[in-house]
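Given next, in structure tokens, is a single chain: the form predicted alone.
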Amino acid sequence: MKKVVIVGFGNIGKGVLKAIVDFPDMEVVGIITRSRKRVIEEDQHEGLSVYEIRDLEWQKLDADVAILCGGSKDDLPVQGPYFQQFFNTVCSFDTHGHIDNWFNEKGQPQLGYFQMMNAMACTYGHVATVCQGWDPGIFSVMRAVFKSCLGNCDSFGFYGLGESGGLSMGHSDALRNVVGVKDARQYTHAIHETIDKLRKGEITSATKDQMHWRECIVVLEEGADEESVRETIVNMPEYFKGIKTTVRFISQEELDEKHQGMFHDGLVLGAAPFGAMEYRNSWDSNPLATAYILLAYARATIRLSSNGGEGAFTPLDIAPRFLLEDEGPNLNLV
């Protein structure tokens, strides 16, 4: 039985605990959280050992892999390298522009998340599988397949295909970290005119602002300035800057009543002069879907480690058979 520890117990962490019943070869052996009291009071732990990050008692855990369930903006860049010292890890880091080395707004070079995790994993002899959600993640694999099989054509990811858009967990988390924001939700909307033009071959490329617009629903802290918060949001690098973004302020009561759903969907589209390829997913719950993907890649992480692997791996580095419960040939899937 493969032993899993959950790091962070927000929506994704709770999703992992719920989804693991469908992974009979895996079990959760502990939860690491900022607030043990909250987890215990919510009765979410189901008899599991719950540890606070600062207590360090969790270092005694015998776990094959840690599933890192924190947010990409502020949690994972700190927690990822830290926990990599102690465990093999899997995460859904999704700030695309920060996966590889990057430059901040002052032009200063910054170490990419992949490079940080690779350095720590190699130092401690562990495996880190990074960016294993649905985008990056499953979408990354589809983009690679389409690009190679359609003669090196470009492929594009679109999100929030329905009228109400799709809830983005990472962008919602980024909003909640803005000073003056009490609570928030962010919906991504695909621009269907661009999808249609790509399908018809009328265009062969598209910029970020031609592909999506973003809707931010925000509850302000008491006394916060609307315009200051709005300016901070629309100018946030890697999240909203350069893309049409609307910001609407509502009450906590309205948000609780009308914005609790977590539906999201998307597609990858690759188009060449002779044909096109598409992949689409649709999730009733974005965090639960992400949890299922993380568990599959947690299984792969353990196998990579058992086979002598170390260092960081992206979705493109992992053979699909490593995701399966049965490690055999699985010719029935071919």
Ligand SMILES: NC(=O)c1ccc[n+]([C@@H]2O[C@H](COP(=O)([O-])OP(=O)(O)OC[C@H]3O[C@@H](n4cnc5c(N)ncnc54)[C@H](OP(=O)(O)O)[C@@H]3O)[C@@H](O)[C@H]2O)c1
Given for the second form:
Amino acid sequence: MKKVVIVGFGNIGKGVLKAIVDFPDMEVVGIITRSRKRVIEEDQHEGLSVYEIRDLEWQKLDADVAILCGGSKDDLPVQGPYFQQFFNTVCSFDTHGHIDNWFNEKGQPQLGYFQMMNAMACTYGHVATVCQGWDPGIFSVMRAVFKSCLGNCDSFGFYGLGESGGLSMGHSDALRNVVGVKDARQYTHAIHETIDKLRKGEITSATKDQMHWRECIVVLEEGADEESVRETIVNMPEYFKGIKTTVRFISQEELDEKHQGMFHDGLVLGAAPFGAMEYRNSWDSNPLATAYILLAYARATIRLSSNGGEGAFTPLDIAPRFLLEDEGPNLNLV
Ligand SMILES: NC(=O)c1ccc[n+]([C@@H]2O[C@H](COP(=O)([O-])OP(=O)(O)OC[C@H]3O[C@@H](n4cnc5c(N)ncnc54)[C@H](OP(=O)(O)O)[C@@H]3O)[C@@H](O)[C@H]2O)c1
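In place of the form predicted alone, the structure of the form predicted together with this ligand is requested.
Every chain and every other molecule in the complex is listed next, the one we just looked at coming first.
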């Protein structure tokens, strides 16, 4: 039985604990959190040992892989390289523009998340499978397949296909980190006109703002200024800047009553002059679905490590057979 430790107990951390029942070759051996008190009070830890990060008690845990479930904006860039010293890791880092090396607003070069994780994993002889989930993750694999099989055509990812859009957890997390915001949800809406034009071959490219618009539902902290919060949100680089974004302020009661669902869906579309390929997924719960994918890639992480692998791997680097419980030839799946 392979041993999994959960780092960060939010939606995805809780999802991992629910999903593990469908992974009979793996078990959760502990939860590491910044707030042991909160996790114990929430009482969803199913009697598992809960460790406060700063107590370092968790260092005695014997685990094959740590699933890093912190937020992409502020948690993973710090927690990822730190925990990489101690464990093989898998995470769902989804700030696309910061995966590879990037430049900040002042023009300063910044190490990409991949480069940081790769350096730490190589230094400590571990494996880091980064950016797993559905996007990045399964969508990345589909983009690569479509691009190569359709003769180098562009492929496009669309999110929030239904009328209410889809809940983006990364963007909701980013909203909750804005000073003055108490709670928030962000729904992404696909622009269907653009999907139809791409499918019909009427256009061969689309800009970010032709593909989606973003709806932010925000609960303010007491005394916070609506206008300055709105300005901060719509100008947030990587998340909202340059894309149509609406911001609506509501009460905590309304948010609790009407915005608890975590559905999401999406489509990858590759269109060439001679035909098109599509992949679609639809989730009742985005975090639970992401947790399932993370567990499949946790299995692959353990396999890579036991085969002598070291360093960081993206979704494109992982052979599908490593995801299966039985890694054999699996010719029945071919
Ligand atoms: N690649 C993909 O397809 C994909 C899909 C979905 C999500 N994601 C990524 O996954 C990340 C995590 O999503 P999530 O929904 O699990 O985020 P979340 O619920 O906000 O949890 C993030 C962290 O916040 C802390 N936390 C949880 N509840 C809290 C509370 N009540 N008060 C204070 N802190 C709390 C937890 O850390 P501690 O326990 O240490 O406090 C947790 O690890 C997102 O940022 C997103 O980028 C990726």
